[in-house]
Structures are given as structure tokens and as C-alpha cells.
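One chain follows as C-alpha cells, the form predicted alone.
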Amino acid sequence: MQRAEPQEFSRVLSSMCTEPHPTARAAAERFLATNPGDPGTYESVAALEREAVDLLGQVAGLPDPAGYVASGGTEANVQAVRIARNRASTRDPNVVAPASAHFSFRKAADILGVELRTAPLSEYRANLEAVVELVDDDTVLVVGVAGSTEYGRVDPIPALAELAADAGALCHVDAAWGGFVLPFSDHEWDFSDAPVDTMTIDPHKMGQAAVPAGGLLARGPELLDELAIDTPYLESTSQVTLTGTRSGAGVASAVAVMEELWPDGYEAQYRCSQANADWLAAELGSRGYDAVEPVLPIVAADLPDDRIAALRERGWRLSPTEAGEARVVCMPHVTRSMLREFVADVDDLADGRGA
């Protein structure tokens, strides 16, 4: 059998997940091994998670967080469904969420039979007042996106939060790749903005941690105790976690690259990574492509699909929007010479000279 090789990142533009940091790689091959799923047994990668669960509390603004580092922001949504589903006396329970948040809500609601409510968007944000008709005494959770999938837009999360407490529902914040960019902006996103409850924040993405390190934070404990089931033959006695062996390495190499990282070179990061989305956006608005404003490091342009098919047959990794635009994530691994050559196909292939 031919042997594979891992895909560089070279051509990769529309990933939330990028390189692991030189630390999160050290890291991670040192706890390979490890499960902190049984605590029990593995006693010192338990002790690392809950040091990653006090910094990931640092980076969302919550000083005595709850939560566990998950394999990633499907895990972390559908839990926080979970939470709100099993704390809730309706027998009818219904989430709401904008238009914008994850396919990992479609699965959390197929999965635990709660009715999946969508609101609008009102530019490309969470339309407030399409989410007030929605919600209704059998709303049990409300949802907001710090970052979303396609155009890294921030939803109005005190506003979210407030009609979530209004209708006794728990709020959830979705964070999974804007969390570590978001600190270093003006937006009101986090736990110190707003009463949010429940939030996915993911180390793996542009905390530059290793695959799989995802993050599920609650304001407090009695919230993951929604979650808890008995473990008989562990010598921990229950379990909030929705897989029962988990990786040692995804919570070593988060808190390794936490502890490098946070909060100067997450910034320092977040600057290049968003002066690289100016540019792009910039370069494609000046050849006449219509670009989304990015707010966030993510660019979506409005290249022809013919365009996006030839970009992709010389070894571009591009993904598009919903709605078809072009979409270039602009992770670490993502350099300006990088998108260089990209503006460089870009524009060879609107002078015909083909894929």
C-alpha cells in the first residue's frame, strides 16, 4: 500500500483549522497516550484539563469557568443543546439560532429531538426582531455566533442574552474559531459582555492548538451537571463529557499553546491575520469583484464558479459560501505571499489562460 502523507498547508485558504503551534506539537506527542476521559487513571492530563478550562475562562472573560476540552465545536454545540434541553419541564422544546450558526445545531436538534428554530439575518448578523417572534415559553435555548463559518460576523450577544433571560432560557454563544480573535476587537462577545451561559471556543482553530482540541465552557458547574451520568466501573463516579475516551494530546498541546501564546502573540497574530483579509479583499474589490467587508479575518468575494473550479484545479483549497462567493479564511497559516500567488491566479485566469 502506497504510503499517504499529511496535505501541507501551502494552497489551503478556506480551513478553520490551521498548523499546530511548534509547542502545541511538542505537546501533544508527549500525551498521545493519555485519555482524560478516566480521570481516575490518567491523573495528570485530568489536572492539565482543568488548567486548559481556567485560560480558556481568561480568553472569554469568565473567571471560575465550568467546562472540558471537547474534540471540537459540533461536540461543544450539541452539548450546550443538550444542557438546556435537560434542565428545561417543556415537553416540547425548541432552540433558537440565526441563520448564520453552524450545521452543528441541525445535528444537535435531530439528535435530541428539540425543534431547531432559524431567525434571519440582517447583514449577514442575527435580526433581533425575527428572533423575538420566535422565541416562546417552550424556547429552552437561545443562540448567538461570535465569528460565524462564512463571514466572521459577531451576532448582538447582549441583546441575544437578554431576551434568552427574559423567556427563562439559556443563552449559548458559539465562539468555536472567533474566541481567540475576538479579545483584541471592539465587539461585545464574551461572558465579562453579557449573561451568557454556555460557549464553544475552540484551541484548535486559531488557537493554533492540535486536532482535536475543542473547548465547552458553562458559567457554572451546576450546568454540566445536566449533563452528568454514572460511571460504575471508572474510579471517577460520573461523567459530563458526550464521548467517553477523549485525547490527551489535544488538551496538552491547548494548554501548551495557550501558556505561549495568550494574550501578546494571539494578538499579534490577530493583526497580521486581519491586515492579510484587508489586503485580499482590497486586491479583489480593486479588479471588481464585489468582497463582503471582512470584520473578522475571512474574506468572502464573488468569483465566478468557473473561477473558483480553475482556482481549485491548480491546487487552491477553496471553499465556497452558501451563497457562492469565493471564501479565504485567513488563518496563521495563511502569509500575505500566500495570497499573492493566489491574487496571481486570480488574475491569470481573468486574462484566459486557462486552469
Ligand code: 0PR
Second form
Amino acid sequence: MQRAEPQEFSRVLSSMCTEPHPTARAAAERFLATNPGDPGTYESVAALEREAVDLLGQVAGLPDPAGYVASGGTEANVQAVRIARNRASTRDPNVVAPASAHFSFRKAADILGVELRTAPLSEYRANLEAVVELVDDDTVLVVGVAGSTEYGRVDPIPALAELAADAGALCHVDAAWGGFVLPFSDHEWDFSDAPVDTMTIDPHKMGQAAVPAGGLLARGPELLDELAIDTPYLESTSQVTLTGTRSGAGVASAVAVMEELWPDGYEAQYRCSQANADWLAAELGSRGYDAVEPVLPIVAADLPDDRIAALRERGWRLSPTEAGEARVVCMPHVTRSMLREFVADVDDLADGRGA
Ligand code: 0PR
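Please give the other form, namely the form predicted in complex with this ligand, since only the form predicted alone has been shown so far.
Below, the chain from earlier opens the complete complex, with every other chain and molecule after it.
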């Protein structure tokens, strides 16, 4: 039988994952057979996880962070909703999030039995008046997105955090994708900018760690304690994570790559990715395709549906936004020469040379 090979990254345009950094890959391999879910047995990876949380805290402006390395942004978002629900006393909890919030919040609402209220957007960001209208005495969590999945937009986090505090609710920031680019932009998004309570920030996206490595941060250990479950037969007596056995490879790779790249390497990557996004938006714009301004390194451009289909047939891994635009996420593997090839294919198809 022929050996299966992973896909190449040379035509992957819409993924939020990327090739792991070489340091991340090496560390992942070394720690494949470790389980941070059992820190009594796997001590060194448990120590690495504490380092991972400290490093994530540095990235997100939180000097003394609580948290853990999750399986991904979905788990981190589910757990943030769970913290807020468990902490509150209402019997009819609701979560208010912008319509741009990732679908993982719908999973959270379904699993946890909370009502998800989504506020309409203006200019791709949470509309504050709409959020105010939805918040009430039963609101346990207000969510802001810092780097939205489709358009890379950043919600007005300080205003949302203030609103949450006034309502006696927690404020969660979903920076799953944006967390490793935002420190170098002039957005207000992190724990030092606003009284944010919890945050999702994923090393396995822009952080260039191996999958799976998501991040959940909490302002203090008492918030994480809302998740604690007794674990009678393990050496550790309680567990806050959603999954039991977990990937030590993800944890080790996250630490290795953050130590290597934070902050200078990540800043260089952000500048390169942003320049690529600006270049692509300008190239497509000059050809008459409407491109949404890439505030962060994500380009959404209004290519005709049949053109997107034809590009896919040429091997480009390109997925549309809900509104139908072609969406290019300028991840580290998305180079300028790759984008030049892509634009050449767009031109070729526009010239009627078919699929
Ligand atoms: N929060 C935000 C803002 C996200 O964009 C995503 C994922 C999540 C949370 C959930 O993270 P996990 O997928 O780690 O649980 N956004 C991408 C999406 O759903 C995920 C993705 C990644 C999709 C790689 C495709 C792909 O190839 O579109």
C-alpha cells in the first residue's frame, strides 16, 4: 500500500493553521509520549505547561496568569463559557457575543445549556448599542473577538469589558488567531488594555506551534477553580481541563516556539504577513475586485463564485466567507511568491483560459 502523505502548504490559502516552526516540530516529537493531564506521572511536561501559560501571559499582557494548554480554540471558548456559567447564580444564564464570534460558542451554548445572544455588527465589529440591548441581569459573559475568523477584525474590547463589569458578568476575549499578531498592532485587546477576565489565544495558529495547542488564560486562579473536578485516583487531586489525556507534544512545541520567537520573531512574521495581505488586497483591488481592508493579515475579496471554484480546481485551498468572498489568511507559509502565483491564476482565469 502506498504511504499516505500530508498535504503540502504551497497552495493552502484559507487555513488558520500553518507549518510548525522547526523548533516546535522537534519539541513535539520529543514529547509525543507524555500526558500533561497526569502531572503526577509526567512531571516535566507539567512544568512545561506552567511555562507555556507564563509565556502566553507575556504575549497577552497578564503578569501572573492562570490557564492551561487546551486542545484548541474551541475547547478554550467552551471552558470560558463554563467558568462564567458556574460562577454565576442565575438559573437562566445567557452569553452575549457579536455575530462574528466563532461557531465554537454555539457548541458551548449547546453543551452548557446557556442561551447565546448574538449582536449585529457594524463595519465587521461588534455594535456596542446592540450589545447593550442584549445584556441583562442573567448575562454571565460578554464576548469580544480580537481577530475575527473571516475578516480579522478587533471588537472594541475596553468598552465591552466595561459593559460586562457593569452587568456583573465576565468578559472573554477570543484572540485564538489574533493573539500572536495583535501585540505588534495598535489595537486595544489584551489584559493590560481592559479588565478582561478570560482569553483564548492559540499557539497552534499564528503562534506556529504543532497541533494541538490552544490556550486558555484567566486573570486569576479563582476563575479556573470554577472548572475544578475531583480526580480521586490520580496523584493530583483535581482537574480543570475538559479533556483528560492531553497532548504533551502540543505543550512542548508551544513552549519551544514561544521561547524562540517571542517577541522579535513574531513581530517580523506579523510585518511580513501584513505586507503580504496589503499587497494582495491592492493587487486584487486594482483588477476591480472589491477587497475588504486587511486590518490584520486576512484578505477577503469579492471574486465571482465560478472563479473561486476554478481556482480550487487548480489546487488552491480557498474557502469563501459566509458572504461569498474568497478569503486568504496570510499565515507564515503564505509567501509573496505564492501570492504572485495565485494572482497570476486569477488573471489567467479572467482572460477566459478556463479552469
Ligand atoms: N476562535 C476563532 C477566532 C477562530 O478563528 C477559531 C478557528 C476558533 C476560535 C476555534 O479554534 P480551533 O479550531 O482551534 O478549535 N478558526 C478556524 C475556522 O474555523 C479554524 C481553522 C483552522 C479552519 C484551520 C481551517 C483550518 O484549515 O475557520
